[in-house]
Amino acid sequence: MIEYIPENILRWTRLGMRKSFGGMMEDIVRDYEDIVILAADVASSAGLSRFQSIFPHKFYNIGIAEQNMVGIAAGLAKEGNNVFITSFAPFVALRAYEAVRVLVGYMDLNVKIVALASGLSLGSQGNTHYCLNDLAIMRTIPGMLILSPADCIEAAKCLEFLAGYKGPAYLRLTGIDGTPGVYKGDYCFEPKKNALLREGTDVIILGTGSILNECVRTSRALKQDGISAAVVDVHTVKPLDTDFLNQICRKYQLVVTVEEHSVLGGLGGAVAEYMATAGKHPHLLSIGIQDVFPKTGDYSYVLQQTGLSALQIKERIKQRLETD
């Protein structure tokens, strides 16, 4: 269990996960002498400018060359370094995928990939900067650990865990500046084990990433309509907490997955794949981005457009319960 929580977490919550990454690593690196960070010309965007000045021997700006960054990271890892690399999610996960698959995954190296502003976070910059299929492709790399924290508190705990973890890992950071925190105080983060946020008896909502804010609001709205909905934080997308899935298959009439990701191949796909092998199981409703390129707009607009606001999620759940 990871009980680490920094004192300045409230300031980081206002900044959001992406801009707080560097500040989080300033605290963590003091306990891990072998850590080095590589960035693809995103020091400022990742909050790493101060880190770079304090720890110049632990930071390398590779420039806008994500595939090359992965190759350098692999070489540093082979020499015994504990390597973190970072860039915006579509570039480090999609553009550099082949390099990640061969140089990090196939070689089973100690490289942690920190994907900034995944999902719809960069709303106004459009589909070139949305990242809606990174979970799907990273899941296909054998041995790749995938973490998707709900807020800054959990992101800090994920980074603390990854600092001591040996092997390939992908950390998916979502949300925007000022995204409300899901966790209001400290809690014991248990890697590879789902975290129950709200109790419920009728429906269970499995969410991953900052969209969990909307999932909690959905649960509250459903309660007003007489529907009891549990909410679960699936911070570890790979490997799935299959013990937990086995338990809920026997308990709930409807399982709902919610993600700021394509409905193809992400959390919903992973849960469906497992439940299909589990024998008797409840119905599954997968909520995410449909098989479309969303229209460009600010973050709140794009969430609304793609059906990921709390009230829209609530209506989808109610409609499914009525038809089941």
The other form holds:
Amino acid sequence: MIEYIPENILRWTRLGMRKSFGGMMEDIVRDYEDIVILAADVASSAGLSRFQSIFPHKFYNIGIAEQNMVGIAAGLAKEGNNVFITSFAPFVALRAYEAVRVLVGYMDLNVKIVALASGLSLGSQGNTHYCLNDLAIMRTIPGMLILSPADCIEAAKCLEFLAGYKGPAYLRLTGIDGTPGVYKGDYCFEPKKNALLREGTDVIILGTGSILNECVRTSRALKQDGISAAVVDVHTVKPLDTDFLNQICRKYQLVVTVEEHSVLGGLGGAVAEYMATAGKHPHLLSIGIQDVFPKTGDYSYVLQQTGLSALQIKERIKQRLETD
Amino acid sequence: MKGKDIRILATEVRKDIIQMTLQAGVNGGHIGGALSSVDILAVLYGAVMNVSAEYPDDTLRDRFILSKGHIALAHYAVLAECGFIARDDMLTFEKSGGEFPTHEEMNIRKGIEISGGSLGYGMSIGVGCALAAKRSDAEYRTYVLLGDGECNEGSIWEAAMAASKYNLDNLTVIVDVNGQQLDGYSADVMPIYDIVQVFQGFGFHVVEIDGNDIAQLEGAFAVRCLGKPIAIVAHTIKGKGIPEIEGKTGWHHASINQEQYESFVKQLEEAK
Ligand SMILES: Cc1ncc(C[n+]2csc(CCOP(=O)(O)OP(=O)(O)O)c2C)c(N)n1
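If the structure you just shared is the form predicted on its own, then what does the corresponding form predicted together with the partner chain look like?
Now the full complex is given, and it begins with the chain already shown.
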């Protein structure tokens, strides 16, 4: 079992979601005998080196062969194993996508895909290492559960949930080492239910992943300008919490989605698809990465380039409120 | 490029790699696999390839495809030493908004043929380039540099099959066999039973050499075999040139401080 004590939370936040993954799994496998983990020559990047030495019989390094990893995972899952597989997001989600669709999705197998460092978090490594369309393509696999935690605490919650979950799932880890969390300690995580992070009456911001840290800062900044913005953690991108969209979002004049993902097909796409076809709805503003390969650089630089810093998000929202 | 002393070129490139890694600060650099490939790059650019900084887009230039794209820093360094890239520009390695990120972005004017970073694709592109040469009866040669870890990717072998089917004797593939990949020794991560035999099985003419030996490299690059692509299986040492890190794990990607920088440069000078 994972302990949500300050010491752990501090360590996770220092390491970031990606490098905390291995340590979290060390705690989780003690309660789940059937778990095996596969990595594609990124064990050290996923914080799995110690896991590998403690549980050598529960770990396989498949080498730099992501499609093969998905296939082996499918075989293991078919034979009753509870399989977690991992690589950097673009390689496990995009490179191996069709294998995921057919071998995991179509056959409805118990494989949990842990996508490391998605979004822009690999900074100076550049566009081959960014993953800005994984939500878009994973969403279109029927039956795929998609979780996108806001911070390390929530990533731990997601992993604990996935350990007991049976079926295809995609866990999107974002942020870098040191990205501040939005949760301060243990809390009650409800899968498939949006979580309200900040109350607000004028605008509602739906965010997903570590960018929620910026969204919370956006909301604080808007408050100083007299605008009350609610912030919501959409940790489950699929299935979308449509009750929440119906009952809560419809009360606002403007619904804003924020994601470290292309504006095409991700959270903004999912919300717009639903709202547009389910009757009268509030105005929608989708904030994410435009349809371009961004200029590369340090993480904070790329966030700035793509308009995803708290203050840029604030400006977009203010402009929109003025023109609506 | 020809005429420059290859050994001196290789040492300069190694120094550049260390300097770039230092300048990159916390972003660090893929120093281990960069250093193992230096001699291969130095021989290619210093003695073998028909490329020129004056006419970087000459359609008859030889094509160099860096498939193990994470060692772009080594490529930037050799391109800088050969005049394709200004030194000051090279030192903007990994700087925000710059032209020289961790993984290179296609820029023919600067001698960069492809955008790299996702492993396993360079050989397919190389097959395409070589096929294009055959189609237009152009006399350039295509060189592809692969990592041995990278050869875990099935796409490498799909490309190998095609190279052989189309009798691409204008293609030379070099595998930097430094025996390591990201997570450590390939023997532990994902061994390839016998890479020489595998390439032979796919119809390549294989040359096996010490890939840190300039003379052996020059010999290997001169090999031709009518109707067959060439694979140079180049055994190297990860971290080559800096005794402190040679062959050690933990240097796939690293940041270094000023003290390490000075010590590494000293070790390089002494090892010369
Ligand atoms: C498709 C893909 N999967 C994973 C990675 C992450 N990665 C970068 S370098 C590397 C190891 C490469 O090993 P090798 O080809 O032997 O290079 P070298 O040891 O010579 O540096 C890995 C797994 C990647 N860049 N691309």
